[in-house]
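Take a look at this single chain in structure tokens; it is the form predicted on its own.
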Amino acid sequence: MQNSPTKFTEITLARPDDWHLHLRDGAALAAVLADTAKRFARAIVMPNLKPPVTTVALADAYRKRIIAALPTDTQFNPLMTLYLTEATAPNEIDAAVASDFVHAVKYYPAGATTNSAAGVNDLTNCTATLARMEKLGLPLLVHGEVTDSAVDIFDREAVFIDRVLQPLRRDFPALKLVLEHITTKQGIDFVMAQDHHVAGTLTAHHLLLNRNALFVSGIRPHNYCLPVLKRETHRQALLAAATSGNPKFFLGTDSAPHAKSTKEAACGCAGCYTANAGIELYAQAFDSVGALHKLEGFASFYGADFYGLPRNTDKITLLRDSWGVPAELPYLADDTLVPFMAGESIAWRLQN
């Protein structure tokens, strides 16, 4: 790829992975996975599914229909995570690095976000746990949100740095630790004054849009997300870190496929749907501040550099070629799915 932050055509990048994502179940499953194996070699696929994937017997099975729904010939290798609860065991760490597909655990606050109900109220309840994994070298995957309701929407991020990261790495100094989808200057800022033990994912959505994007002439449900999106300033952090060349930072879509019908209702589901252009969205963000330079590393190395798995070395195309994203797509027998963008244009397409 070209080092310089020249008007790029065309960019060729190693074939990047996405290190978060949801893939759900059953149909959903088979509807969306084309969408990711197509532009991603591997994918880190979370575990919160009804019920959720709390062993390694089950991650193992889920593993399996995922490999079962792939097209005919596509290359893609699912990467399987463990959902944390306050009864996961130790050695039930053992048995997820003793495997050869599991490759972190997913740490949710209860109630924090789609299926987290299951999830963990009191992490002290895990210290046998996380000790295990930062013996073993297990990376926890954190969604970095408190929720206490006396705390606003906007501040869970920030006060879950100060209430819960920053005791678990005093506590556990060695232990691998994500911060997925970060949408705060805050996030940004705790990643990077922590050692290399510590990372983050970065979301194209989050780096594209701030929260006006959620009422930009009445209430726009397929924009809304938990972490929600913040203010044009915390995009702006993301975004230069993003683009930084700090391989501290590194791609993972959090892409949520919801039917419309769950979107569109009075208490409507979390999360944006982005994996029909899971690279092409990030082009864009790193285009528009001059950076498509920094986008291999970001996409492409850094985090396969962090999980200590190899680098890929099949490449993708990308060409500056404006197209429009439907405004729907096939989903369900009954029901359909909006995508991130539906019906507005996007500026690198990935070349077949």
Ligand code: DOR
The other form holds:
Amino acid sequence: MQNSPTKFTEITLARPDDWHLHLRDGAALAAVLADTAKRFARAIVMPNLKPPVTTVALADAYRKRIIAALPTDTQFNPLMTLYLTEATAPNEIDAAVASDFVHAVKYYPAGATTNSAAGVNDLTNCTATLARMEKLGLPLLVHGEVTDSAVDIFDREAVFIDRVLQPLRRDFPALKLVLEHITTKQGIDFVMAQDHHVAGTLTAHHLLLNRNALFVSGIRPHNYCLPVLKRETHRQALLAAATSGNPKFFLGTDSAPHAKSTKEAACGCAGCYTANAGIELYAQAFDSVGALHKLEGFASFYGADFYGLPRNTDKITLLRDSWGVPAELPYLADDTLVPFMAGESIAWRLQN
Ligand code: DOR
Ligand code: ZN
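Next up, the form predicted in complex with the ligand, please; the one we just looked at was the form predicted on its own.
Below: every chain and molecule of the assembly, starting with the one above.
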């Protein structure tokens, strides 16, 4: 895409929402929550705690812990999700829909990522539950990677589409489905080929980096997430989709904090912490292709429309005013958090 002739010095948009976020719990939750609440009105909160948030009762309790951890005078609405297991019963879906705070169910293939061991081995064991979700309009949020160790890690999303998503679409054509954190052209093409029941979220880190960023004069654990970064052709496909104005694609940061010592380790955890620049990083990505005028739809409108929620009416302003990302942020009593792009600068700043 050509650079737009207008070089914005600031941009005002309806307050965005984050449709995919990890907030953790306890001290970690208390450390990270304000970063999101400062920028976003609402967030879809991932349920991969230990133990996972598998019931409406657990989601209610978690939601109350999040609200209790909010800084005073902060308006932020956590939108809760349930963690799908092969034991999730259809009546749990009834209870979720009857609640006013559970908005989706998250499907982790067992073993695909952080705290996914209790996830699903065989989706055919969830047929009755998926049928109830389809009937009642509760979206399924999909971590789209096969866990088959024989499949190359860079191909796991594409293979998942063929092995799992295509059959799922055939068997449950009216099930609302979000392919989360899309990382490949195949993921983009899949979502574009589906009807209005299917959408996709895109992270800022997958819009900004390709897999070379994992190996810049050494291994870079803070750029390691799942699904792993892909080659440049895929990043270009993601950026084109995000900035296309197609309402099937919307913002989901997948901000996923892990303590520094657990990232900088022999077996480092997957996840990039982006919440401290949760909207600014997207402004940078959109600006890189002259598409800032497409940011509001992607960040503030299309997700709400998909979830059937009202659009936010208050506004935020971003200024073209470069700032340095800190090397570390406070996190736990005995460990820190290294944010995405630590020590680098971001061209866009949130106006207070
Ligand atoms: O990189 C990731 N981190 N990907 C996920 O799917 C989970 C997340 C986490 O919870 O840390
Ligand atoms: Zn995630």
